[in-house]
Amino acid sequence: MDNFLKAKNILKKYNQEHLLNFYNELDDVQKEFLLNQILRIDFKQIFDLYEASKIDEVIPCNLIEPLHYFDKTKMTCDEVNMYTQIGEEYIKRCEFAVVTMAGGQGTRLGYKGPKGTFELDIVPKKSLFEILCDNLKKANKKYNVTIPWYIMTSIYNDESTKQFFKDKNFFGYPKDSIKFFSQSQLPLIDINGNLILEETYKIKEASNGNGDVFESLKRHNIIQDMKNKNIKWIFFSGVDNVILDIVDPVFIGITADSNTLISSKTLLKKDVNAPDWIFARRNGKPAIINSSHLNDDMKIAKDENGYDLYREINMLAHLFNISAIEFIANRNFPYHRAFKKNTFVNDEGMKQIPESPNTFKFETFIFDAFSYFDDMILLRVKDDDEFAPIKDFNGPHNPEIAKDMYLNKFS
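Please render the chain's structure by itself; use the form predicted together with uridine 5'-triphosphate.
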C-alpha cells in the first residue's frame, strides 16, 4: 500500500481526515512531508491521552505530611561556610553540570523565536541565554573550571537556538562545553477533539513538557557523556528566570551532605489561600500537591521551631544526582493537560491567530520525578534574591519587573 493510502486509513480510523483537506494543493515535497508526519505520529497515544484527560484525575492523597526545608536566610555563617565548602569541592573537581530546559513554546509571552533569545531591556541588552551564560562564566572564573552546559531544545526551536549561539559566538563560552539536545513532541488537539494544521502541509506538534528532560538526556547519550566526565550533580532550571543562582555551592553542599539524591529550591507561599501547588510528602513520597488538599489549619501550620509545614512552592530549580537521573530516565511520567493559545490553519487554508487558548497540550513535568524517591531536600530562598521569571507581558512575571529585579541584584 502506498503512503497516501496508509495515511488515509490511519486518519479515517481516528476521524482526522480533515488533515488532508489541502493535500491536492501541495507540491511533492510538502505532500511527502505531511504523509511522513502522519505515519510517524502515534495517534493511539495522543487520543488515549485526550480521552483520559477528560476525566479529572486527582491523585489520591491518603496521607499528607510536611517535607522539611532549610531556610537559606536563617542559616548561621558557620552553616553557610560549611555547605559552601562541600559544594565548592564538587564544582572544583568538575563534578557539577547545568541543564537548561529551553524546549517550551513560551505561548504566554508570545515572542517569535526561542524564548532564550528574548532580550532583557538593560544596557547593553542581554538575551535570557546570555544571562544564564554570564552566571556560568562567573563561576568558571571563580573556580577555574569549565562547567558543562546542556541545553534542551525542541524540534521547533533547535535550529534557531543553535544558530543564535553561533551568531553570538557562544557568548565567549568554550563551545565544546555546550551541548544542545532536542526533546520529543506531541500533536495538539483543539476543543472539538481534532488535531490542527500549522501549515497546509504540517500538523501542529509541540514539545511534550519539561518532564521529558530525563528521557531526552538518555536518548541523546548525554547521561553517558556526564558519567564519562565523572559528573555527580546536575542543576536543572528553565530559561526565563533572570536572577536565579544556577551555580550555588550552598545548594549543592546541603544536598550532598544530606545523603539525598535530589533537591529543590523553594519560595515561601505568601497567600495561604492562593491555589498554588506546594511541596509535601504524599503517601510517604516527596511530591508537589494542590493546596486544595490542605485544610485551613494545615495551611498555616508551623513546627515547634516556627518552620512552616506546608508553604514551600516550586520555582523550577532542582538538583539531581547522576544516579537519580539514570534511574528516572527509564520511568514513564504521567501526562498533564494544559490549555494554550496556538495559531492554526482554518477551513479556508488561512492562518488564524486565536485570541484566547484554543488547544490542549499534553505535557510531563519534571517535578513528577520527586515521587520516585524516598526523600528530598528543600532549600527555601527569597523571591528578591532568586525569582524573577519572564512569563508574559501583563502579569506579575513580566519583563519590566524582571528587569528591575535583575538591576537590583546585579548593579
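Target state, the form predicted on its own; input state, the form predicted together with uridine 5'-triphosphate:
Below you will find a single chain and nothing else.
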C-alpha cells in the first residue's frame, strides 16, 4: 500500500479527511511532505488527550498540605555565606550547567522571530539571549570556569536561533560550550475536534510545552553529555526573564545541603484571591496547584513563625540534580489543554486569522516533574531582584517595565 492510501485510511478512521482537501493542487514535494506528516502523527494520542482534557481536576482540601520554603531576604549573613560556599564549590568544580527553554516565538510581542532574539531597548540594545549570555560570562570570569549552556528550541525557531548565534559570533561565548536541542510538537485541534492546516500542504503543530525538556534532553543525548562532563546540578529557566540570577550559588547550596534533588525559586503571591497557581503538597507529593482548590482559610494561613503556607508562586526557575533528570526523562507527563488563537487555512484554501481563540493546544509542564519526588526545596526571592519577564506589550510584564527593572539592577 502506498503512502497516500495509508494516510487516507488513517484520516478516515479519525474523521480528518479534510486534511487532504487540497492534495491534488500540491506539487510532488508538498504532497510528500503532507503524507509524511500524516504518517508521523500519532492521531490516537492527540484525540485521547483531547477527550481526557475535558475532565476538570478536583483536589479535596484535605489532600493539600504546605511545602516548606526559605525566604532569601530573611537569611542571616552566616546562612548566606554557608550556602554560597557550598554552591560555589559545585560551580568551581565545573559541576553546574544551565538549560534555557527558548522554543517560543515573539508573537505576543508583535515580533517576528525567536523570542530570544527580541532586543531590550537599552544602550546598546541587547537581545534576551545576549542578556543571559552576559550573566554566564560574568560567572565564568568570577569562578574561572566555562559553564555549559544548553538551549532548547522548537521546530519553528531551531534554524533561525542557531543562525542568530552564528551571526552574533555566539556573543563571545565559547561555541563548543553551547549546545542546541529541539523539543517535540503536537497538532492543534479546533473547537469541532478537527486538526487544522497551517498551509495547504502542512498540518498546524505547536511545541508541546516546557515539560518536554527532559525527554528532549534524553532524545538528543544531552543527558549523556552532561554526565560525561560530570555535571551534578542543572538550572532551568525560560528565555524572557531579564533580571533572573541564573548562576546563584545560594540556591545551589541550599538545595545540595538539604539532600533533595529538585528545587524552585518562588515569589510571594500578593493577592490571595488572584488566580496564580501555588506550590503545595498534593497527596503528599510536591506540586503546583490551582489556588481555586484552596478554601478561604488556607489562602491566608500562616505557621507558628508567621510564614505563609500557601503563597509561593512559580517563576520558572528550577534546579535539578542530574539523577533526577535521568529519572524523569523516562516518565510520561500529563498534558494540559490551552485555548489559543491560531491562523488556519479555510475551506477555500486561504489563510484566515480568527478574531478569538479557536484551537486547543496540548502542553506538558516542567512542574509536573515535582510529583515524582518526595520533597523539594523552595527559595522565595523578591520580584524586584529576580522577576522581570517580557510577555507582551500590554500586560504587566511588558518590555518597558522589564527595561526599567533591568537598568535598576545592572546600571
